[in-house]
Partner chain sequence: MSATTDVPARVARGPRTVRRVAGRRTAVHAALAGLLLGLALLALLLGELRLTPREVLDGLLGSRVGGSAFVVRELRLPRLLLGLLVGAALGLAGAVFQAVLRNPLASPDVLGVTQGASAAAVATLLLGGLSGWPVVAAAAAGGVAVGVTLQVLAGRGGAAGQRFVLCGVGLGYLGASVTAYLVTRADLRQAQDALLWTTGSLGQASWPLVRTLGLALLVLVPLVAGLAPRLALLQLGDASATALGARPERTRALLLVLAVLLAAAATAAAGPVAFVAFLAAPLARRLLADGSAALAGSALVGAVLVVGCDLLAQHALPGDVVAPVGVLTGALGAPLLVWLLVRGPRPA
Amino acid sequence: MSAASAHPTPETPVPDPTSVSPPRLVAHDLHLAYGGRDVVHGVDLAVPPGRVTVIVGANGSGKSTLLKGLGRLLAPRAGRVELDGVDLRRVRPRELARVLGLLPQHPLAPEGLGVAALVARGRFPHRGLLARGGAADDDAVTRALAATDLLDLAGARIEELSGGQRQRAWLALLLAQDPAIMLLDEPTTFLDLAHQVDLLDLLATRNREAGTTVVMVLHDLSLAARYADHLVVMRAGRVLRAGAPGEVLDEECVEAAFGLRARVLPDPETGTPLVVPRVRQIR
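Please output the structure of this chain alone, in the form predicted on its own.
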């Protein structure tokens, strides 16, 4: 994973929004609950295809719950999520996995499983659980390991890896799966700043070169604004604002969503919003 930024710069052609095809993944009046407690309330969201969407919000705002609803990990209490106009609940699992891939916040792997074996599981939607992988599957796994700097650890067991290496192994699985839509819940967890940027650059490159739709939950507002084409700000289970980062993220929005007084300045590298918390008086 290269540390050089792969996100579109002023010299990188950006698709004309007017030429983008209709959204494939859409939530209609979506209500999600845990144990009878409503967490997401009546969300309408059309995920822009071929773009990077980032969901942000304070702890408990419903951002991870919304992502689980979009990925069919959580069934709606009311409303629905549609993929290409079909209720997500009606799509067969293997067919869904060919189109949509999800990296949850705390994925679990069987004890003793090797890194390459984990990544190879991403190929199951393309060949079935019992079929042996072919050359195309092997190539996909090798490319995914190389992209995440894990080739030297291909034979290691998952439990032997550091938290950051494990996170990259799970990302490699998603890359090997090669879905048209990637959903990632806090993918920068356990990563230091350099590897956070590497991972986000990798996803931005995947989006730009392969047209992969990326939807992810991030905590860092400035990184979210830097990498997002479409920013969704959650508050109390509802969408507070949604749109281009420069149009959405201002001081009023930060205070309303996070209860934080901050200055929002142009990022000196990208011109995207840079959130600088105001200094609180220490007594």
The other form holds:
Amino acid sequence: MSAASAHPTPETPVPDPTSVSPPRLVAHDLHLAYGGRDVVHGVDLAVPPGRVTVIVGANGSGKSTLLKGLGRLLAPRAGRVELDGVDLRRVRPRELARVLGLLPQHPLAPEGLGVAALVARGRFPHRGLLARGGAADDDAVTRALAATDLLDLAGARIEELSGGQRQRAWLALLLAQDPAIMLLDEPTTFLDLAHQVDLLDLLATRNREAGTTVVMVLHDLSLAARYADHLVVMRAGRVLRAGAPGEVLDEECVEAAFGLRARVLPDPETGTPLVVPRVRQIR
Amino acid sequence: MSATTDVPARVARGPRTVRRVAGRRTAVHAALAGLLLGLALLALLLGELRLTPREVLDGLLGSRVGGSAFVVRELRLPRLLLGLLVGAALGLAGAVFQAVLRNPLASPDVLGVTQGASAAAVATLLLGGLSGWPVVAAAAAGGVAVGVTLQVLAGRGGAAGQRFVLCGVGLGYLGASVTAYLVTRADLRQAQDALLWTTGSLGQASWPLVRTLGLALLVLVPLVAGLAPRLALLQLGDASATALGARPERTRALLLVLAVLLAAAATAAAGPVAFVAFLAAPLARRLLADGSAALAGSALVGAVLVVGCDLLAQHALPGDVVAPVGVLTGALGAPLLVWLLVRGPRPA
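Alternative state: the form predicted together with its partner chain, after the form predicted on its own:
Everything in the complex follows now, all chains and molecules, and the chain you saw is the first one.
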């Protein structure tokens, strides 16, 4: 089966995420390197389809690198990433972009670019070689703007937006691209807590309503545990532990991954693990 | 054909601001086209033999033979069309360079590509005794050679750096020196020819030249237009472009080769007309102000610049002096170059 055909067509909404089988993204013995420097050393990871996976780990643990590898921004030094059993390198880039989207950590917007124009660029993989977007394109863009509450700002320029609005605009581009799998590299960085929760709620809604598989890198462990179905803890370029947050995230795990002594309590809101650093003797 | 024509109509009918952005785009293009048309009419009317609109029309339609028809069809129209094509090619080449390299200083004339093309063209012409397509091919080879040299010398730090630009300026002087040497050595009798290859001029306009350049553009412009949506993705950074299904390295290389060919074709026809490639895109981007690469707008601005400057150089200089068009475009472009250098490059 080709990678693209596994993806539900964007016109047909998916009422029950379990009724179709979403594409499976799997890393096999994945080694990733920048130049000659190995960063990820042999990761095996099966991304649970239709679920939210969050990758956490200390700075330099290779979590962003792993995400780039999963999103074919970085070619494997060894091993491979497969989408429904097909090596990513063998899928045509536009076909792949219809199934697999990625929001990088530092995207660029040219000065003067409008919000709607930015979001419309997400439709590129769905267009023919020469054709402009049709009605389906317009609908996708309008829905993406509506979902991110940006309709009123559709004509504003990216540089005029606040940090939270700007991140929503980039998310709208990803929604317009409408991939079955969304990868996001630290989407909540530089956002205040309220905007972090807004953004994560948006992604959770998308996951629930459209069955979109979400894989993201987050820094905040408690938020990660709250939003993840599947938590991947990285240490020194390897997967330390992976599984349901409640099973994975304990005091031993936090200490091993971050070198931080912390208490892990049940989140009073959700019951998921809440990580509270222990007070250290300050010299 | 440019990057952000893709504001969807459905959204455009919604929020008023979007409609305004899309409307501005159309208005700017229409105004530029109108200005170009006005300048073109002037170019046909003015000259030693001042014609009436009626005579120009008759000349264009070929409904009359004789002096005025000859002036229109064989002298003024080829010169006008050559200026138009040269300006559009240079403007488009500059817009592509600046958008792909994300540097407002990176245009084929500042980076020495046109000077390299000019040197190769003049060598083919004077040493090889060739003309027509071989000259265009040589100019393309010269332009590509400068581009490759630049990449080898300064490409490692990225094209946004001052080093890249300064190396290009140096290579430009090298190309200009080679041209000057060849022109001096050949002891050209006609000052017009020398001016063409050192300054850029439309004085040698002829129908064969217009046809050659027109044919080159007929191939190159659609190819650039086909890559425009990918260029719009490149502007979002390599990571986003890849995630959206583009191949950044390949797209960049293709676009740069096409832009070098555009600049080289224009240079083979009219010499290194200074600063048109450099000026057109910033002007067009400022007029459009929509964050697009302003490809169509830059081509229009380029054509307006060359046709307009040629008009001024022929008819408006004090003391009845007639100068080649490159003198005027140079005088316009140099202050902007100085300003951009003082301000330092920002992403285009």
